[in-house]
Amino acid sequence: MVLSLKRNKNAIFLVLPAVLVSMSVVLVPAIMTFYTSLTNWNGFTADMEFIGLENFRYLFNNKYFWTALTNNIIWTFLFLTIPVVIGMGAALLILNRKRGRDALQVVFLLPYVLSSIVNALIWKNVIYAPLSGVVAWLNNTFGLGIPALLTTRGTALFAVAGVDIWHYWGFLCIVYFAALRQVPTDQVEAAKLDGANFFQQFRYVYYPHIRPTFLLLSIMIIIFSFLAFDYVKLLTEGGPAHATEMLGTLAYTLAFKEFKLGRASAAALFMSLFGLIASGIYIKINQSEERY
């Protein structure tokens, strides 16, 4: 009994610093953000007028909030499909390569290690430039009639997402590849001897082993999708005509252009809400799998 109490005290002592850090950099700002969302505050004066749920009512009646929320949902769907398929496909391809595998991993990961500003400048000035970019060259050479992707409402969101997908899929590829390498080779060889084709091997051998990694990355994608900000801000700033408006850019505009910190905090809470929902789903799935 004494030994058990001593172990519990040691465990608490070891965990306490991490708990205190989390409370100081996560919990306290979260409480402050929640309180700020209930006030009318410009961020400069000390006066914070308590107005209850007025900021949330403002967002619900603001069409740009619903535009931003819709764009975030579309963004999430795009990132749960395109980079996942590309990353997993590339990981499976390099898994069976013996030569050049390390070099391919470096090439795939290069866009991810470059800063957001560098990636955005490359695509904005080299690919999307309306007069001298690759898209303009394709139009002039083949007469494709591709519109100015970043300044056309129907294409702007997908054009920005394309840049972020290009930046992100290599990271997914490397993580998937690391997980695939942990699959026991004897099970793979047994599946091949049984006549399983490539898709059957993936479904019945590879995927069950990498499922925890796959689920974790999917939850991370959902969380990061609702935090999307940098590429939208760098490429379009939410335009044209709010076509690429996201919850992150809306909160930025409310906070630093309109100086409505209460409304910005309310928008930020919605961003966090979807992340909490995704995290809760992940924990629930893990608990269900542990029971079996």
Second form
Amino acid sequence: MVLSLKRNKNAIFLVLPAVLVSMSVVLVPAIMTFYTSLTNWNGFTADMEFIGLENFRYLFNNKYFWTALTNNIIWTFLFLTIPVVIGMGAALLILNRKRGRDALQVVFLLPYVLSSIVNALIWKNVIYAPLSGVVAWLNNTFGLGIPALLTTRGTALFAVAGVDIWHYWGFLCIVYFAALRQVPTDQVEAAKLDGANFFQQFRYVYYPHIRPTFLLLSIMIIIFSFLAFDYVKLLTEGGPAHATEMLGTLAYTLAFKEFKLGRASAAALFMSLFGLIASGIYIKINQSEERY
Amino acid sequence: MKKSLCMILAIFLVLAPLGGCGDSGTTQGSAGTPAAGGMSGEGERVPITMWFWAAAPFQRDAFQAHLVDAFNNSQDEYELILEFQEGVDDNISVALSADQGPDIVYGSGPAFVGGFAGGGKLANLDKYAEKYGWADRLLSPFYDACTVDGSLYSIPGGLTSTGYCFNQKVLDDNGWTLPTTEAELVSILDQAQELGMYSALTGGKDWRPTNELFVNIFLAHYAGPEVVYQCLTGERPWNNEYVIEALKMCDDWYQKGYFAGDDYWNLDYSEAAQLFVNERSPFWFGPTLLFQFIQREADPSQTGGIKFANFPNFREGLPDPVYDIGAVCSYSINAASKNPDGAAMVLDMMLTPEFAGNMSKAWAGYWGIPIRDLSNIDMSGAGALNLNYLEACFEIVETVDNGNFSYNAATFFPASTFQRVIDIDTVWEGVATVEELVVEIDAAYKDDVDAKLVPSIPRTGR
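What does the same protein look like in the form predicted together with its partner chain, given that the last one was the form predicted on its own?
Zooming out: every chain and molecule, the one shown earlier first.
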């Protein structure tokens, strides 16, 4: 009993630094954000009046909050499909290549390691530019009639997402590839001998093995989709006419352009809420799979 | 050996982060610089830090020569250290919120200052204003605009007013004369379009707040300065017939393609400047600040015939001429600064005709400081474009001194109100109606009043 208590004390002592760090960088800011969302704090004065759910009422009555939420959901759907399909497809293709796959991995990862501002400037001023960029060249050479993708309301969100997907899919590819390489080759060979085609091999051999990685990345995609900010801010500033407004850009405007930190915190809570829901689902799935 | 190496590494790893925990001391860009007569050693100058936006090389050179070097050579107590930053507006906001940032605070104008002054982030400048006589030197509307609850918290940067640059050569080539009425202006805009030119150039590609310029034009020249004053002081709701008609007219012009046609969102100011000097349009709608883009992008041989003009009024009964006025920026002193006296010396230098003149000779469009004796500056040796810019400034100063001015949104509109004003693009894009937008502007203004974010509004027509 005494030994157990001593062991527990040691364990608590060893765990304490990590708990303290986690609390100070995660829990305390989270509680502060929650509390701030119930106040009218402007971000730079000591005055902070408790106003209950007024900030949430403001958000629910603000049509651009709903635009932002809808855009975040569309963004999540786009990121759960397009880069996943491209990344997985590319990973499967390089899996069976013996030569050059290391070089290909570096090439695929390049957009991911470039800074977002560089990527955004390239796409905005070299590719999408409708007067002097690649789009202009396509229009002038082939008469394609491509509209100004970043500045047309109907295409702006997809144009921004396209840039972020271009930057992100390589990362997914590399992680999927790393997971696929761990699949036991004897099982793959056995499936081949049994006459399984490529899709059957993927469905019944590869996928069950990489499922934990796949699930984890999917959850991360959902979390990051609700935190989307940098490419939207750099490429469109949420415009034109709020067409690309996201919860992140809305919270930023409320905090640093309008000096309404309480409202910004309320918007930020919605960003976290969806991430929390996704994390909960992930934990639930993990728990149910561990039982078997 | 291996053990010793591990020990050294461990000690390094522990100490390295601690090194970052101390006071930032004399590092650039921190208000935590050593206090005068305090930490600095004998003979050492006390650093005064200042952030500014990422100007072009020739602009940096001018700033360095006429402010930094001039200040540092004028005394031996302080050393001005200037840092050029991308996204300085956002950086300053974030830094001030955390009681950090440079000694001299670059801001976007009185509306910006109001919020931070109320939050105790900016130093009260009353004693410096009295010491240096700033109230007598500055045009009174600008001085008043820089006060919060009667105390001075900033000085204005160069004055700005929304109008248009015109290219005399394009007007002459097409047999046009400078318009003096709305009908004449619209006629040229239509004819230019028929000739395959842009009616007028402008562009909101890299800066969505560009939208405010077009609201400025119609608020000043249709709603009129008195109506805008009443809206800004809460005497009249924004949801009134004059503002509604002004914004409808603004929408009508956008739909007619008078704001660079389909390319409004595809052009930034650099691209617009190149098109303008290459005679693709007779006009470029925007503020006096346009001169700096023209100077940066064009060969001097292309710019001699480029001048600035004011819009005619679009409604009877308004004072004529009337300029909407604002400041391209403001300068304050960080409340966390340990060297406010040195920072005030720098601000004082910026309020002299010598500084305004030297800067404007090198850098057109930005340094027409709104001081009463601006027209006394020596402009010998200045280029044609720089002279044309200052001529526009002299006229604006004279008109403002007579009390005829309206209010530039970026300078005078409080934070949330300003954000709703630039939402004029929701009307242009058919997402909202003018009637819906003015209701939102009104609600935002009330929010700003509640949050005590409305700046001092100088009385027009006084």
